[in-house]
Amino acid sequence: MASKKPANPARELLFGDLWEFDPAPESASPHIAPRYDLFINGKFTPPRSKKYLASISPRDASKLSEIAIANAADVDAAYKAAAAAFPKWSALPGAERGKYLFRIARLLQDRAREFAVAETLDGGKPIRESRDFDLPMAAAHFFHHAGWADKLAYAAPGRSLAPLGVVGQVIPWNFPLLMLAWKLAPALACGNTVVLKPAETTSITAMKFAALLGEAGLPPGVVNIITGGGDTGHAVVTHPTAAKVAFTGSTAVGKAIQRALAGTGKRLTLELGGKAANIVFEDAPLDQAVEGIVNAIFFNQGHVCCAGSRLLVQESIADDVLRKLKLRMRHLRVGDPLDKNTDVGAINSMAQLERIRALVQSGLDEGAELYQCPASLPSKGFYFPPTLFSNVTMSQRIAREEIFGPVLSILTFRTPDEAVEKANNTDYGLSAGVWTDKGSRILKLSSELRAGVVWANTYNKFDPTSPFGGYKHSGFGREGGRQGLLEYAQLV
């Protein structure tokens, strides 16, 4: 760590104005191919279309591979290939699915260095998230899924289990090789086979998960991975062969699968966007909520459906509150992704970097205040630094808008009815936080609050064996848990 001497050591050791961490860049090798085509039948296959388009590093904006576009005749194919590999697939005693599962698991955990860095590169995160969440959290969901594959007996007492068929599942870009396995484990431990298409600006982790799959000694036909934009996308979900639709991303787009499906008779699970109410009361312990709040809004650049973003505090403390926020952000350190050190990466894409940037200035226009972490922003790549707006409203747009990004709004309450009615007063459902000392106010706001998941003095908390989903505009169904593995199967 280098540095140079303190004028004043004491302010320093407190502040840590002249103290800063040399370079800790990670090394591993992402072994990121020039160039992907589509994973169908077990093999890499050119597409029809002959198309490629760029995937570029939100690091650096450099080119890191091609991605192929699949069009609707690839599609077809990937169906044709899943719904061909069904029926053995299906048959196979639940053990045996299994052991795939686990074979799986191991070697994303052999290989997760390897992966950490592909995905950082391609989607922006910093490296600690991708090596100490993203990866071990996938792992965790093959595994706990291949111990559920010869107990689906015991899933739903009185009654059994079968298989839907073939899946069609749309992932997004804020997590892409967690959500792929949020969406594969449980519908191949059920016995279905899979089409399943990555986000178009983070293809290459699912590309190299294909490869893992072979591996794996997978069959061929049981997982399709397939990439390509919105074009691609809608094939995909709209496909007659799909049993069932599983589609994670914007909330606009929710919504137009769900008017395409209407009628079809296709399951269909839509987990959609957020923005979660994170409720300070004055007994809290404010230390720790603010290090909360702090996870709960810039953990993945904000990069979260159910990132806190609405942070409600309770009027009594809410200046020792934001005093205390400010200080903290003024240590995150922004910048390059791969550097060990980094709290906060890049913005996925120039687009989303754009939309960031318009409703900040949303804020601006509509009397919010502004505070942002004084951090040198890289000269190349796509870069914001962590915002919070005070006295802010609820009819501005940056309390009633996803913004999905590294951006705070904060508002006041007084009494917890008012806390939960402002909770409340969104679109969304997904998610919601509660600090405080007491246990039953916990238990009272956990009923009250119109969540999917509410934490409790602590946020971002995840794990394979807890269902995840929302309410209103953030989608229905279920995905962990028990909850999430009847999403892929039929009762009889």
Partner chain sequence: MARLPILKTPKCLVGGAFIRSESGGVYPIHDATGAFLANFPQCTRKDLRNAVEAAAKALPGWAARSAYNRGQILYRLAEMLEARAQEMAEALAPGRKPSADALREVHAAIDRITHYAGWSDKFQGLLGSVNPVASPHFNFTVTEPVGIVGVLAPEERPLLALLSLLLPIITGGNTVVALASHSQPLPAILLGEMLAVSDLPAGVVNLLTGNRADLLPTFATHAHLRALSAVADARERTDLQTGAADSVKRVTLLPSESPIDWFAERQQGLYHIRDFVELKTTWHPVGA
The other form holds:
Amino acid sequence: MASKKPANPARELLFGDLWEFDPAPESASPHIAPRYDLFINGKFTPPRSKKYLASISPRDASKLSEIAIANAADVDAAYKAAAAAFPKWSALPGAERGKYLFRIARLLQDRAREFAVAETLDGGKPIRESRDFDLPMAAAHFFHHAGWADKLAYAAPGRSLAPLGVVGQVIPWNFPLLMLAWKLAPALACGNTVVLKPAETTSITAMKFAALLGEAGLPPGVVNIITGGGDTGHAVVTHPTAAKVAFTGSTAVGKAIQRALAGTGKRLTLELGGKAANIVFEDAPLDQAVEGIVNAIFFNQGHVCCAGSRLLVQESIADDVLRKLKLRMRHLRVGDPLDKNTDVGAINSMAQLERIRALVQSGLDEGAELYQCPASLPSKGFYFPPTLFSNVTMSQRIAREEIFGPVLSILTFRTPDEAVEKANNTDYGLSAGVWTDKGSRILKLSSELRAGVVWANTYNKFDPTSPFGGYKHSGFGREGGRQGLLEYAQLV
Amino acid sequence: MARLPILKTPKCLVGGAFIRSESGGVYPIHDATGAFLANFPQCTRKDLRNAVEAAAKALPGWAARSAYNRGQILYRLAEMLEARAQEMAEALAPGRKPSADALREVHAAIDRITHYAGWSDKFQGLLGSVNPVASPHFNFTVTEPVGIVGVLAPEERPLLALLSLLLPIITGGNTVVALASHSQPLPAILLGEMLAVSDLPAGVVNLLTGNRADLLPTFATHAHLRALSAVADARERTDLQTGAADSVKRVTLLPSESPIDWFAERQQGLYHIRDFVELKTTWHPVGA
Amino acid sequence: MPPRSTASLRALILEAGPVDQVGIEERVQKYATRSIKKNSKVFALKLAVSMLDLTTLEGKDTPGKVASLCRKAQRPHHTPDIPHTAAVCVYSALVRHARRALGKSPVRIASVATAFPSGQTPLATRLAEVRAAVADGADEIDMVINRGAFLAGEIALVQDEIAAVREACGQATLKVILETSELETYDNIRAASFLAMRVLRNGDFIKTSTGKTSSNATLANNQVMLDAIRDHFLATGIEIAMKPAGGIRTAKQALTFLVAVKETLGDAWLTPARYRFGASALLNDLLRQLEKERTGHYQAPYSFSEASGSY
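Which structure goes with the form predicted together with the partner chain, now that we have seen the form predicted on its own?
Zooming out: every chain and molecule, the one shown earlier first.
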């Protein structure tokens, strides 16, 4: 037999620098203004507070722009504008409202690259993701919901739909423009007017979007975008004019909003945190599963509420999966998010970086075993290397708390029942993953996992036609599809 | 000499058994003539906790029943009530001859049960969907029970309102812990007896009587109750929502300040079921 | 001896593990988003040239065509620093003409043998063809597997035939063509890769296609086979080489395939001894892009001669 075994039985693959990629920075200009005012009643308006906050790029910790801080009077002005715009907007024929949304979709597509660069600079996500995911998906949401505007009669069998009025929306920093699209598109399609607040650290694309609304010819006051921190957000969700509040963000803030709205009769939808289990059975297509695991936890630096942050691997293949996963992680490119070859970009903010560090430290303190990618991180900016914890038990903080960073906790199981039991052993219930070649097992697990989205043999897939949202403490209400649309209408 | 009749001691249906309050507490109810009717269980938060445990035990089995089977069980309940319509009408107005109004309420209740029996295998298709996603995946959204649901029934229409609240919940595959009308608890007690001999599995519906103000905070905050359905006044609505926030409950409230026409078509149907189902979206690649 | 499979195709697929079609196609899309610029581009273009099995497999091939192919393989372009290709690849009857043209050149001679492309002749005939090609000076033999037997579940037969061809090769390197388009599913491609690798030697190849069917090498087929090579290496230490063939016509495509190699098998496979491209038209596009990098100007196609159309 000609084949020889190598002298050294420790077989390693070398991922070295034989062929190093040169930097490939995206060169399109993001057209970021030095200062952004509030967008109220179709006009950019300086805040009554006269205060601005610095918008920091996590890529290099530099200041990108200044964002207005809206106070209660600004929020009130925004609601007044939205309330004033409501009668005309809601009375427009659906087809006409739809045409505005189609226009918005097209304008976003036209300027997708510019917005993608702005998103990457502002939030730290890799340009590959903002370019190939956030922007196309944001435009798709407007396009999809545009078509609903004149077909509301078909959305709820036996009932017809009426708008709610003025809707207050508060969105997070992980998918700034995409979350704006998820919130605005169905609200506008149903004939509501909106006061929207983007996240404090990622307001730039929302303000660029505000300018684009002028180009679309959207009537003043239909969409009002105001910026600021937690106080501004509080003013938005508690304003008496809001007929409905929609919030995406942390479970802690979601609960506070639910409490704050108690007794007001306002409608509320919440899309909150998660601690999703990603379950891999021994008969799974392993290489695709490994790819799915990587995509589940390192997509957008793990700043994803539905991130597959708990990997549950069947005991019989745990070593194989761990080995493959470590190999795969070795050629994840971590660094400058503006580089087209970057897979994992910058952590959104210093505060978030510190939170991730603290939780990783707790994992170490509690005895879990750490593996991190050998990556040289940029000296400036906020970065954290893709991280694995093995030997994790369900009682450890890293197995229970949402880390919202590129940190994966690995646990094992032996039987399907044990997998489901561990997967469901959490207050959260946003999403879950299942990897197996056995069709009937997929359907059984899908029905037993208490989560709003189950990805089987795939992960982190989204579509405007597909309802998304959580069980249990991950919130209530859906976004996307007919079901998501109905969250923005009353049945009459 | 007239025979001395045997009086029935009211007991609450919890987990398929008839219980008195663990505390031993009772409260008296008098009939329309002012005569003593019976002592009703003054259920406590511990009774509520036990009822939630019973509902939890019943949940997986009930949720796993086929839609057809759930429909048949609901229809069976209608049969039980129809057969004892007169008795129920008397329970609605103890001490008096049953009025036309009481009978009307019983008949509406029976029809409401039948209405939901028919929904059991239809709401899924209307609330769920197959979603035409742009990627090569098969993507579908199905309904699932939200879990254990707490119900706070209003004082009025002690049969029809109670059933109107709990029927969409159990039709959706959930289990229920309900607090009956405080002032008119007898119909709920009688309903419990009928439920116990219908084919409804033990623990699917648990009916408590007692003091609303005592139990309301526990309904609001018990983390295992995943949703609440209540007719409540402004203060109660605030308390329920505030308490519910910590476990992110789905809360469906009807204000008790304005009168509710429980006979109305609006008080039944698909969208009441929708309030107590989760929507689960599943993705799978399409490939060879 | 490595284990020899005697079980059914179903058992082989179970053992090798399934491949999810959508997942792998999504995976390889990410390779295509890699942006290769400047020095890294020049490096990769030259590497691709050095990995070429410059191929002509036409009924109308002549000794003169082969000689001209050999000249091109040795000196692809007049500019300095352009490496020679790894090999020329010709029909077995033309090996001796290639040997005469190449002499002691480091360019290797690969010959398709075993009744290429169908493989539908008796085994003895196929083995005789292999021996003749090696005797005429072939350094490498590109064989086709018996797809009919594979799909019929006679996998032991397929493996025995590969082993027999390997023996007939002697010192020559063996490349086993799975003909992925006829295996159809990724599950089959992965299973067939293992079936072949278990009887191959360090440095032997598995190869996607003959180039003679409707669909040839794809990024996804390539990835299934790279994954299999990696798993086989980690299990046994044996380094199997890889050759996608057919359909790779542009430099951009070739670079994407190389990204897949870099990110699946690493630096040790970024060498002509471990990775090849079976192609003909590709060379001219690689040269054209290299000239563009050298001069800074886009080049006209007619400056790059002898595009041949067999692949």
